[in-house]
Structures are given as C-alpha cells and as structure tokens.
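Just one chain follows, in the form predicted on its own, and it is written as structure tokens.
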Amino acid sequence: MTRRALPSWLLIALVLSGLLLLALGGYLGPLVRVVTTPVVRAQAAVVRYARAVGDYLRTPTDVQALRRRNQELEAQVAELQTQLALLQQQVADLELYAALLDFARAHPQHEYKTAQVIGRDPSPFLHYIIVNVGSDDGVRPGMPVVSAQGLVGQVVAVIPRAARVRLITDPTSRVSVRITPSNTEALLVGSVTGDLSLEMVPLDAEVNPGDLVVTAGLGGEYPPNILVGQVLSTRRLAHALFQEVAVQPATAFADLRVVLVIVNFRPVDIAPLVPTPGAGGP
C-alpha cells in the first residue's frame, strides 16, 4: 500500500502556517530586515530622484513667475517712490506758501503778487532773476521783491508778462540799511562774488556779530523795516575812516523759487534834491 501524497494547498497552508508562527515568535526578524531593507533603499532612491526631476521640470516655470512678480514689484516700488517726490514736493511748495502768508501778514501795509522764479542770469558776475509777473499784472520797474524771509532786490525791467529782478547781492546794488539794535545807519552793497558789506559804518559805532540788518527807507528805494540779514563780522583798521562789516543775507538767493513784488510801493527818485559836489545851492 503506497502513502498518498498531500494536496497542495494543504502544504501551502502548512507552510505559511509555519512562517507566521515563526514570524509571531520573531525568528523571522533578521531575514525580513535582509529582505526588505535593499527594497526600501530602492524605493527611497526612486522617491528621491522622482522629486529630483519634477523639481527640475518645474523650475523654469516657477523662475519665469519669480521674475514677472519681481517685475511688478519692482514698478510699485518706483511707483510709490514717485509718489513720494510728489507728495514731498507739494508739503515743501505748501510750507513755502505758508511763509508767504506769514510775512504778508506781518507787513500789513503792503500789498503783493505771487512771482515764481522762471529764470536766472547765466553771467557769473551779475547777480538777476527773471519771474513770471510783468505790466499786465501792475508789476512796474522799481518794486521791491521780497521772499518769505526778506529782501531780495528790485524790478529793473518788465515786459507784458515777465519781469527781471536784481537781486542785492549784485556788484550795482546799493540799499540804505539800518543796523539794530545800535540804529546804525549804513549802505549795503553787493559784490561780484555775491557776497554782501557794509559801508559808511562809522569806527566809533557798536555793530556785533548777530546784529539784524533792516531797511532804512532812506533813498526812496525800498520801505522801512524790512529783514535783509544779519551781521556776520566786523573788522576796523588803523588808518580807516569806516568800519569794515560783513552781512549774512536772510534769504537763500539759491534756493528761490517763489516770492513777492511789493506792488503799492513806488520808488521815489530824490537824485535831483541831493547836490552833489560842486554844485551851486539856492
């Protein structure tokens, strides 16, 4: 009698049976982990470079919207910056202003038109400017021209809608000045350099650095008491008949954009009342 041989199943059955028995007992650890741990390196190789090339294939996409958005950016930012000069510029135009109006408040006795500055003489000798007010706007030659800190010269020509301004820091320019607090009378004269001097200061006159300068209203040129600087040093020789007097000006000639003709000022020429040298009298 010969032994049957056992189906396969039931030797398949048998032997999965055995390997989780071995398993649950945890004979089978050491073989699952030489099984499975080159398989789980190959699966974190292929991850890896799976990653590496999407990585790749998405790059020049990403770099492109990088740089649009750097782009725009970068156009909000001059933008905004433009709008910030803007902004900037119209705070310093309205402080400009508003000095203006205070000065026009503290000299009520005037009346004023608004001139912005529109040129300058290119001569480095001659010290002008050209505003844009002239005879259609009652600007006449003569008038006094004034910034929000105080005087900047005279009208010496006008044409329908323009007028040209010498300023007194020209070499031609004479202004009767009155230093205080010592009411020192004195003449301010320009220079080439534009830089500004007193003259017929007496020696014995008390005149420190720091004194304000004003106008005398003598001559029939300008009005009284208005700002043009202050003293900046003094200086007396020993053979001088007049001290030597330097004048800071209060107005930033440089700096001038906007100012104010004083319009009901009108010069008064007195040239032919003051005798001159070897005229006869009465």
Second form
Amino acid sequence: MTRRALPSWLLIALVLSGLLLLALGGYLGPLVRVVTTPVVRAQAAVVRYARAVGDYLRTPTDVQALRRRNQELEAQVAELQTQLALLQQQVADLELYAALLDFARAHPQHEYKTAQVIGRDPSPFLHYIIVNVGSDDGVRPGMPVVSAQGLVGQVVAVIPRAARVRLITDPTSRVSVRITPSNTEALLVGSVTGDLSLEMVPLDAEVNPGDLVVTAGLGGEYPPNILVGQVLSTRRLAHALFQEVAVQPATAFADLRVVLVIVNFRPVDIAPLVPTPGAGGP
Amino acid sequence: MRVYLGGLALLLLAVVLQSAVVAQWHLLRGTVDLPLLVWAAWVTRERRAAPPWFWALAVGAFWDLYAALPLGAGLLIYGAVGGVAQLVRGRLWQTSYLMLFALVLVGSLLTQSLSYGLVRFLMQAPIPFDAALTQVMLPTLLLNLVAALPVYAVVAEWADWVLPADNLAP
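Output the structure of the form predicted in complex with the partner chain; the preceding block shows the form predicted on its own.
Expanding to the full complex; the earlier chain stays at the top.
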C-alpha cells in the first residue's frame, strides 16, 4: 500500500503559516532578536565606513567650496559692518543736528551758521578750536559760538574758509554772566585745566549748587541769556571779599564736533568808554 | 629736492595731526608734542641736507598757522630748540637713540617753558606756574619721552624711503 506524499508547495505553505502564526503569537521574538542583532550591527558598521569613505572622497571639493563661501561671507560681514558704522555715524550726526535745531528754535532771535570743528590749538596752554567756516560764510571776529547745550566761546580770528574760536575755558577768557534765580552778576573765567569759576560774587549773594549760569549780556561781547553751565560748588572764606564759585560747563568741550556761530550778533567795543588814567573828566 | 619735499611734508603732516587728532588726547592737560617728536626723529635720521635749525624753523612756521599765540611765536619756540640741537650736534650726534632722547628732553622743556612764558606774559593769561608745571609741562614731557621711540620708528621708515642712502644716519 502506497502513501501519497504531500505536495511540496503545501508543505512549504504549512511551514510558513506555522511560522507566521508563531511570529504573530510572539513566540519567535527571542529567535528574531538573536538573528537580526548581528545583522543590524553589521549594516550600521558598513554604512558608517561607507559614509566616511564618501566624506573623504568629497572633502577637497567641500573645503574649496567652504573657503569660497567663507570669503564671500567675510566680505559681506565687512561690508555690513562698514554700513553699520556709517549708519551709526549718521544717526549720531542726526541727533546732533536735531539738538542744534532745537537750540536754534529755542532762540529764534539769532541767525546761525553751522560749523564743524576741524582742529584744536596745538599748545596745551590754550583752549581754542578751529572751525570750517570763515569770512566767505559771513563769519566775523567777535561773533559768539554756541553748541546745543550752551555757550562755547567767541570767534577771535577769521580767514576765508576757517575761523579760530576761543573757548570759554581758555585762561584768557572772561564772560559776564548772571546766576539764576538770585540774579547775581559775576565774571566767568577759564583756567589752564579747563575748569570754570566765577569771580566777583559778593559774599552775601545767595548762590547754591545747581543754580544756572547764563550770559548777562554786559560788556557787549555776548548776547544775554545763553546757558553757560551750573554752579558746582561755593565757598566762603572769612578773609576774602568774594565767594569762590566753581561752575560745571553745559557744553562738553572734549566732544565738540559741530557748533553754531551766531552771525547776526555784532559785539560792542566799549573800550573807548572805559576811563583811562590821565584822561580829562568833566 | 626730494629730501626737502619729504621732510617738509612730514613736518606739515605732524602739525596737522597734532591739531586734528593728538591735541584731544590728554594726560591731565599735557599732550604729546607730535611736531617736536617728528622733528627730533627726522634730524636724528637725516644728517646731510640741512641743519637741525632749518627743520625746526619749518616746524615753527607750520605751528604758527594753527596756534593762537602771536604770529612768530612758533618760529621763536622751535627756532630755539633748533639752536640747542645745533649746539649739541657734535657731541651726541654719533649715537642715534641718545641724540633722539636728548632732543626730546631738552626740546620738551624748552618748548613748554617758552610757551608758558609767552602765554603768561604776552597774552596775560593768569596761569600759576605750579599748575602749568604739574598739569601741562610734566605730563607733556612724560608723554613725549614715552612716544619718542614709536614716532622714531615711523619716521625712520619714511626717511628710508625718502632719503638717499648717504643722507641716512648709520
């Protein structure tokens, strides 16, 4: 009696079905792990080495491209930094001119000529600046010079395209001023260190730190009511005839870049009115 | 001709830089006297074309254009410095650095003293001598001595480029 063998496809199908059922049932997990783990590790190693080789082969072109790109970016950064510096400079200039405009609007009785500071006196004993406007621009000796903060000085010499300005901090500078709110008149003097002080302030005058100092207009050299600074400190000495008063200037003289020349002010020379010894009187 | 043009251009540039830039940098109230330093370096380096007083008078003339002191004060101040340099020329001339520092030291003292005298007595500026000494003269002297060598290095480069070989100091 012969037995008919099962067809091979049926046998394979049964085995596969069995395996599938075992897998679905979770019975093949350990076996799968054992088989696949080395395979996955081997594949990862192969990929890693393949990529390393690929990177090595591509490196020369990448470096060149990166260098080129780096140069482009560096050039771009330099250009942007230049633009940024220029824009910052323009913003600073704009703020400066806006402040000067505010000053001009606050004092509409004067006519102004804007001037840039282009130099300083080479001697450290003197406090003078050189500005880039001169007689061609209508500037004359004696004209007052102001900044957005307050009084700067006076034009003392002029050439066609430049002028020399004596700052109020110069040791030879004398400005007739008034202290508010007490309305005390005094003489503002400079010094070699650039410090400002007031002379001829009576001992009984009520002067306190923080009081404002403005031009008095006496003497005909400066128009009245231009801010000069603030009283910094006062000192009364028993044996002295006058108070010692230090003044903080309103203008930052170390940072002077742009100033205004008051071109419609003509100083008055009162020298002929000053009595001289030996002159005959009535 | 090239020596004179090169020297005069250098000295004029020094005075321009002094007015435009250096005068703003202070130690107390003293500043570097760049025209003096450039002159000292130049006459230390250049020894054939013209005597020290010639270059000193050139500095003084340029200085007069910028300074508020009466006209001619620069010629007087730097001319005096040039005269002193002429006197010591034969004694210290062989040693460049000794000559440089001697010129800077004597030149600083002389220019500051003469400037103070002119400002104090000619312009009637009431500057106390102690304030002038401590706030201006000594700081200026210190700054000049510190800046002498760097300025000399720059001027020497310029001199090497401008001057013929036989005009250069060894």
